[in-house]
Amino acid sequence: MYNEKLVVAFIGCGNFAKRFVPLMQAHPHVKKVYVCDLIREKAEAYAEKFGVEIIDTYEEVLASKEINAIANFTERHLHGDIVIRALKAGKHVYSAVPMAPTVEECQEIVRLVKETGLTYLMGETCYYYPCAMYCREAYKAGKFGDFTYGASQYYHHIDTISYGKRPGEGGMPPLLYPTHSTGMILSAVGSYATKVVCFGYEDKTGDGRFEKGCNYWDNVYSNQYVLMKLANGGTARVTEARTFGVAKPSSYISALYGTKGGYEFSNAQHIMIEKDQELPNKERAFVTDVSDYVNPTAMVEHKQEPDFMTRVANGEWQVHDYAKVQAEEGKRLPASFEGLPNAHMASHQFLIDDFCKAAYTGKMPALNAWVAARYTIPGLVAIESCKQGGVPLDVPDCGDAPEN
């Protein structure tokens, strides 16, 4: 199972799927590269465009005895069927976000994981997002103390997102997509919710996606607000938003405040503010201003030019380049990835590098199936708590991942 070079089959050729082939291809661990779409035309287009072979239908790939591994970029709401049929054919596993629509789903993918040993990682490119990495590791360094509270968020419009268009899908839950917040914050304080409690906004602007009878899910929400009590004491705020927040960056923790510390982020400003210990009984702190670590170099680069808050608030710069913070991290990827594509704050690189060592190895990769669960389930939960107008409703957890 382990020790073998891999042989993927991308699921589903489209507009992001392809960003990530030629890093597939490139990796050391990886000996060759699929693509299967329903619609051939798109699998003809990758075909030409990166060199693979195609294979026609799913159900080919989990009967080939070759291929190893699967890449999911499917529509969201069929990562559940797609990720089990996957593992149940022996396959090592790389999905798109979210985990599975349904909390049943996400708890076979666990089991399945735990009893076949097969690789799962679910790519949360905001895992490794700038301000994510910072806030873990100033809470490992103890800056914060105990954690309090935080808040972290994924404003995308409806219109700008790949699924918005089309019809049943663009009116989705959006806390049924709720890992970019949830991963941010979660992975900070090294916790996982156990009770939530929703609302969310009636869309009102009557254009068929956001009511009911026009989508899969009967969703009239197009905004969704979540607090979540952690295991570890604290409390954190989620808001899915997608009629409103056109402006970058899309996703962000805005704050993180512990006994000791907080973190406030706005625009392109990052500072920390700390508690003076050597005055422990006065109200005094200092405060550091950690935008240079945590923004792309890029941006960094343009800080002192006038137009440079707008530029910031329309997406520029936050692709990538890497901030300082994850130039560590970035020293232990594969050299055949220089010069490739990276995207979404610089995480596709990490992303697939751990997926690729992690499938090679056997060595458990941080975004398990354990984790992913922990990210995904308290958005479904409070998708049912939003529904009965906000009740306060438990987070069923399947607990953490076996040590290596």
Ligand SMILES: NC(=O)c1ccc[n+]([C@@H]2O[C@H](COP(=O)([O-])OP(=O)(O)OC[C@H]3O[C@@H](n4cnc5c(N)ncnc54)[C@H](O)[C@@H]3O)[C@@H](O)[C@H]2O)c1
Given for the second form:
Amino acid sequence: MYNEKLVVAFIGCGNFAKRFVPLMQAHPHVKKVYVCDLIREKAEAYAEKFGVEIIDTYEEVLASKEINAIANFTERHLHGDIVIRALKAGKHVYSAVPMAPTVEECQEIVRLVKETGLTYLMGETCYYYPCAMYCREAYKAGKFGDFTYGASQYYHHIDTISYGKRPGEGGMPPLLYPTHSTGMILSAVGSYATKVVCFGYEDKTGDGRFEKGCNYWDNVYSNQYVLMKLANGGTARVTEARTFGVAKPSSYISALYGTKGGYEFSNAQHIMIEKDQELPNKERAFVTDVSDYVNPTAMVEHKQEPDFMTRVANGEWQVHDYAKVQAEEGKRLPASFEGLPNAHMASHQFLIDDFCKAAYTGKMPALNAWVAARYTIPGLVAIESCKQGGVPLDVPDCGDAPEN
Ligand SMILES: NC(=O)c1ccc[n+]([C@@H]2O[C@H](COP(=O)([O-])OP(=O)(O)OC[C@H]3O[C@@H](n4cnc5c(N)ncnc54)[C@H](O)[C@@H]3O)[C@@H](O)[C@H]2O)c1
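Show the other one: the form predicted together with this ligand, since we just had the form predicted alone.
Full assembly next; the chain just shown is listed first.
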């Protein structure tokens, strides 16, 4: 099962997977890449663009003795079924987020990974966002003290999401896709949610998306806001918004506080505040602008320009450039990735490298099934809390990943 080169089938040749095929092809642990899509023309376009072979159906992928891994890039609400079938067929799994659309499917994936010993990795891009990496680093260094409160959010207007205009899918509950926000906070403070309380904004556009009878979930909320009680005694506020007045998709931690220090962020400015008991009263707080460390280098180069903030708000310089906080991590990437595409704050290459190394060596990846469940399940439970007018609900936990 391990120390074998990977033969990977991409399931789903839509908008997103194309950014990952060249990385998988270039990784030293990968022997061959196939592509598969229900819509033949989509697979053909990939085959032509990347010089890869097509495999006709998912059933053939599952039956194949040659293919030992899949990369799941199907629609968000299909992940449970696709991943469970792959694990049962003995394939390692790289899956785009979210883990699965129901709590039971998340739990089943964890159970199967435990039973089979196969590698599962959920490709949460925000895990490698500079703000998440900075907060992880500062938390580990003790700068926050004991975690008290944090806030994170993912704003992406429904009109600009690939599924936004698809019948049935466009009105998906925002918290079915919670991992960009949950992942940043939970990874920074190394904890998980035990209880949630959620409210939502009932959409008023009447455009046939967030309305009863118009989507698979009978969902009416286009924005959802959840408070999470964490196992470490802290609280996290997570917002998933699909109809906010923001220009570009954006995921960030807006604030993270502990008993000793705090991090605050707005647009392009990252601030760290630290309290020092040793100093006289009026000098007890250090305020450090850490923006040049946390923002991508290309962004830093433009910071004196008059339209800087507007360009940041419109998503500029947030694709492939590293921030200084990512530089050390960048050193472990294979040389064969040089010059290849990267996106979402330069996170793609880290994720594919993590998966290939884990599936080849058998070492547990950071974004394993146990962690994926902790990032996904609170959102699914919060959808229920929201439907019930904000009642507090317990969040089931699958525990920690086994050590290896
Ligand atoms: N930052 C991020 O992490 C991020 C960003 C964008 C998308 N995503 C994730 O990537 C995934 C893909 O998104 P997208 O926008 O490319 O979607 P998409 O709708 O463009 O593509 C999905 C494709 O999967 C195919 N498919 C579905 N079931 C299949 C099956 N059984 N066999 C073969 N093909 C099948 C569909 O025909 C479709 O072409 C989603 O799960 C999404 O959540 C993550």
